[in-house]
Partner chain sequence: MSSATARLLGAVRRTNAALFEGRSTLQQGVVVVALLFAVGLTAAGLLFPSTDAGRLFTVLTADSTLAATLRLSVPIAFAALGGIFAEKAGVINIGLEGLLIISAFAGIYAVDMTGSVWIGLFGGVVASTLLAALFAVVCIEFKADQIIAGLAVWLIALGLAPFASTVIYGGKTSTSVTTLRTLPNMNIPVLSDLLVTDIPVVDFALVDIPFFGALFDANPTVYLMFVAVALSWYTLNRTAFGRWVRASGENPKALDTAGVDVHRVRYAAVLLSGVLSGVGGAALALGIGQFTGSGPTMVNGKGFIAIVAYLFGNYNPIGAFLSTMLFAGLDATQLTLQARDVFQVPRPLVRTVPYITVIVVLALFGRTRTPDAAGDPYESGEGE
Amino acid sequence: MTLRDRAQAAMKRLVTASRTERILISASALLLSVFIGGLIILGAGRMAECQTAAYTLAFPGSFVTQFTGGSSLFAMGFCYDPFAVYDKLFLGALGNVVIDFSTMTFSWDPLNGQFATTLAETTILAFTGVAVAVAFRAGVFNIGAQGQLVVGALLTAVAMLYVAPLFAGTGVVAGLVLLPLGILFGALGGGAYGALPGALKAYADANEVITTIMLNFVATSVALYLVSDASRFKDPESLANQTKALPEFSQFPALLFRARDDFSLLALGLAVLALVGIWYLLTRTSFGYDVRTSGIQPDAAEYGGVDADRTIVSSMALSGALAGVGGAIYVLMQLGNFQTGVPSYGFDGITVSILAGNNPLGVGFAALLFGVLQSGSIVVQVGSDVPPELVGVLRGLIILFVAMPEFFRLLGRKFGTLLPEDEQRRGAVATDGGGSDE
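May I see the structure of the chain on its own, in the form predicted alone?
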């Protein structure tokens, strides 16, 4: 068997892997990435300068020498301790975790600020991840979720600045009206901005990858223009490029968490409902049937009566609307206004979607992994001497290793020759959509 045949056989095996096998593959990839990341930490620790070694690699180790006596034959010091780094990276995202091995007790306050940060990141990434997943399921590569998120966030902030004062002093009524209204503005802004490249692809045959990438820059530049001058929407009392702060009553309530944690369980619940709703839409409705059919076999879909052009535009509009809602929640939950320099939630959503196999329900778990890594990275940077660039390498390594098997699986499904023979035969009339819900 040649090397090419072996590679094709491996791809086929990934394509046909069951859900349990895929979970085991991802878990194995995670462990491998942690091991390789540990070696990188040690290597970087040897090149760094420090007064005292944070980690010492000795042979035989203290476990042996305590019984045999004497000292180790070989010992080498490193400036960074890989175990401490990974402890902060994973457990730091949960915050205030105390494990006493002497008494075998475990204590944890689930309402601590670091865990709130993790959940806040997860909430926004769930929206951008499912936004990208919807477009991917329709066979459209939406690289523009970042721009759609920026437009949704900006429209929400600006519109609420004018609408919110009308409800001042109305108590709980203000929240009941303004929160849905703010989310609606975000959905409308992101949806319209997502429909634009969809229409260009459907009716002008424009490459959606190029148009969505370009529209990301347009959105960022226009947002900077609008909030960089006090004659437009800039807060005149601030040196930063940002809008005025929104009233407290127009933002998400903190509920169980502290207000300064910038997280709301209500927003997280909305994200969960969105994931379940999109999953139901794609798998249980005629619109979802059209989207999935167009994604895997556009010619067969059109032969079956599906309007491919309309499906592309509507799926891109839905994708943009979801990203726009993510932007609205970013404003109404985390910031309380709009600021330039929006984090790359839209770009991270692409990886979240691939990691989840474009399954809306899987997006929730992938977003949680990203949330843990992002929140834990802050703890590592604040609580250790490890440079932020090295923390970024570790994050990227973990994401790359965990996502790569799913990425190859998607490639295998994309190219029919890598599908099992029975699925290849069904390919001509395939109606199972561009992803799997297994």
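Alternate state requested, the form predicted together with the partner chain (shown: the form predicted alone):
What follows is just the one chain, with no partners and no other molecules.
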């Protein structure tokens, strides 16, 4: 058995054993985070000031007191109602869901604006998520997806400002040429910005965790510089730091959804294609094999003839390019120009990837979950007093719990044999490429 075969066999074992476990752990992590998030809402509800309590916790509960007739022994009012918050967060993201229990009817128009927002967020998060996943699988921790997305978005917006007017009045042709071109600019910008920390890691041994974080700060500052002055790319008509709006024909067509919802099924389709494509690349090609072996066992990979340095640079370039495409879509679908203050798609991409066990196909589901959280947080913000930063806390908690599979294994052993008990598979979610797919 050659080293290559042995590595392959080891990976196969890892795969089949850990997939179910990964799903269970992710689901438990989500549940636990929601539970702790609920406690935080209650705690915050005690600190906030309000006229009437939105939620009252009483012991014994109303079920008992209505029979005994007396008042409850203990009652405490809270300004926020966690159930209402989660109802808004999760169902609000779907928009206009009506469940009538009396007639047992369920009605939902999937083309509503809030659901469009959810899908738009999902689309971009799928790109940043898979970007982080690719790097992760190569054993590189790309915390810089945010910066790569910013660079991709900025390059797309600025380049399109010059290119788009050339195609004015050419109808459908404009879209056919401009959209791929815009995405290409995004990929080039993000790819170059991702290759930089990759090269620094490969050839100068500079820790990528630190360099990518620093490059995020640099990207944000340089973007601010470029769009903060009319002598550069700032729209002179606007007070905000943003570029001029791109012409309508250079942006994604709405398809089915309303144009003002800033979502295009075409972009979502692209995201799905990207996920499947990356999954294929990682699992069915020799480049993917090199990436995965470098991630799991760098020394063995090198021994087996993989050029480790080149793999690091190319996987980081690919990772950055994917994040950059996310940025291009953000500009060409949602904004129509570049604005400073880009939402934290890149950081959420890390959460998405970790939740998905760095599996490109799993990234789709995790991105949808985070799309729901993001879009739902807008509903929470509009419809309640609870600050939407709660979603940020949930995000952190989910990562924290997903990072500790051992905790859930312990629970699993305590409460039956839900989880496989193989001690060998410890630390399945790890910085060394960890996960698996197929």
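If you superpose the two forms and keep the largest set of C-alpha atoms that fall within 1.5 Å, you have the rigid core. Residue numbers count along the first chain shown, from 1. All of these numbers come straight from a predicted model, not from anything done at the bench.
> Can a Cα shift of no less than 2 Å be assigned to M404 between these two forms, given superposition on the rigid core?
The answer is yes, as the C-alpha of M404 shifts between these two forms by 2 Å or more after core alignment.
> Can we say the CA of G371 moves by at least 2 Å between these two forms when the core is superposed?
The answer is no, as the C-alpha of G371 shifts between these two forms by less than 2 Å after core alignment.
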